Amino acid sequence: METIAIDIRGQICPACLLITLREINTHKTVLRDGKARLVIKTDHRDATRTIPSTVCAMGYDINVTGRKGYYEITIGYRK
């Protein structure tokens, strides 16, 4: 499975979810075909909370991890 890496750190919202949603319409063939998973590696706490809620409504499974100074939110298609 392919990761597509994006660093949005330092990034606040909304620039973090409509990055986000811009990525995500752009591999949108290849995450829903489960070749993909996005990760996102922010440090703005909101984001933890706009990106998963909306992507989650798109059929997208999220998982959010803290790491040492930031934030790693993982997104791949539920089938």
Second form
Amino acid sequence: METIAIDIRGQICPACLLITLREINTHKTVLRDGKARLVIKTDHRDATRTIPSTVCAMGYDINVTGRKGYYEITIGYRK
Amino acid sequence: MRKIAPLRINNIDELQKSNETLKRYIREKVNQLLSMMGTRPLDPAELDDSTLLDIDPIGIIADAFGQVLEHLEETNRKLINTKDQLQAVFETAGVCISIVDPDLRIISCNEKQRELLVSDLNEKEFVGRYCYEVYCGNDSPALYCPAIETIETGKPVFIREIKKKGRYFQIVTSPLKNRDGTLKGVVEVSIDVTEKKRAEEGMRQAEKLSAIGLLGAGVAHEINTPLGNILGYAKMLLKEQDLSDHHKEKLQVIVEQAKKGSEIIRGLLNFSRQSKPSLATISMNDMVNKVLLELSTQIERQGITTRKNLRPIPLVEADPLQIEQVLSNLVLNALHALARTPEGTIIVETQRTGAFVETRIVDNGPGISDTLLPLIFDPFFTTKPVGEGVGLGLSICSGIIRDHGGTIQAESDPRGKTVFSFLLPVRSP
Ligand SMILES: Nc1ncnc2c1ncn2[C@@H]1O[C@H](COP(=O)(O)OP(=O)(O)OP(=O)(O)O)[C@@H](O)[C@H]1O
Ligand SMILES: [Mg+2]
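For comparison with the form predicted alone, please write out the form predicted in complex with its partner chain.
Okay, now the whole complex, with that chain kicking things off.
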């Protein structure tokens, strides 16, 4: 499975959310087909709350992992 | 349609002003959409006007909502699918399922439950009514009602056997909870164990009968000879000339008691007869007429009314003597039960029931209590005083009917109605 990585460290909410949504919209087909997943790096704590709640409502699965100094949010389509 | 007046711009100032208004409008709408998504408004310091327009937030959010809708639609479709499947399982399950609310009002039930426990009411008529009215036919809930226990404790309850509308059920009740954990109702699953129970009872009965039959045959034979001797010698003695009245009286008692003894022995031997029925083609309606005629003197003497309700029925293959014995045992029992009933009535009915001919003997006597009912087919069970009944009548009947591939059963309402009914297989063509 392909991984589409996006680094939005330095951005703060709601820009983080908007950028994430834009990426999901752009890659909608491959994501929904299960051919790719999105991995987002952010250092903004609020984003780990706002992104999952919106993205879940769109039918995606979310996994948030804390790394050194940033968070990694993985988004894939829920079959 | 109302025409929108074209925007006419007269100078730069005005242009800038309207530009500001539009940008403010966009920011406001973006913020409104963001707050719907649970995030905070855009900070103008973070995102200047030109970046804002570059990013196209309204477009992004619109697309995202598009996906939310798509996802909802799909989820809906899946839910409907799952619901249809569950509904099919619910309806076609071989067990009775019912859901009641915490006030014991029916929310819904499945096909099997309707078939066995809801009599001729349609869905509109029973939903919302009390379950104990519809399912149990009572004015108030039973003392041991498992649904009430589940409502009170919030825990599942299992009942091994409960009688509803003449059938036996095993029941499990489980709580149905709302998402917040409060009780929404009770799911009641009932399994009809009537046939199983009847079969078990038949087995138990058959085992008892064969044990007693073997023992009885042996003992009866051994006792018959000495008993015959006692009777013979007592009768010889009675013929002696020089007996005092006092002695004669006592001898008379010996003779009577010996006779009673041999009657019991005859019953036992009869009971343990190993012979298979010798079959003939017979009409149950003819048998009923014959037996009632034979017993007519006794019926009239007791002032009992008899009614016959003999329907057109197929012939059966049976041993006429044995079937006569069954019928007369049942009618004699009814006559005996009616000894103290004013306006005693015996109804004998015949009808076809599936592949069987059913014969029913109904009396309006005192009935049989629930505690005694399971015992009456047991050998030697009798409520009659010593000397009047041996308690073998019904066990002989049940043995004969079983030998014919049929079943016999008793139902009684202790308020005064007893029904004995037996089924004999229709003669195969
Ligand atoms: N129609 C009836 N109404 C009420 N009780 C009945 C009826 N038929 C049977 N019984 C009860 O069942 C008992 C057993 O009946 P059963 O015919 O086996 O024996 P019995 O009549 O007592 O003696 P016998 O061996 O002389 O027939 C009876 O003693 C009586 O208590
Ligand atoms: Mg009897």
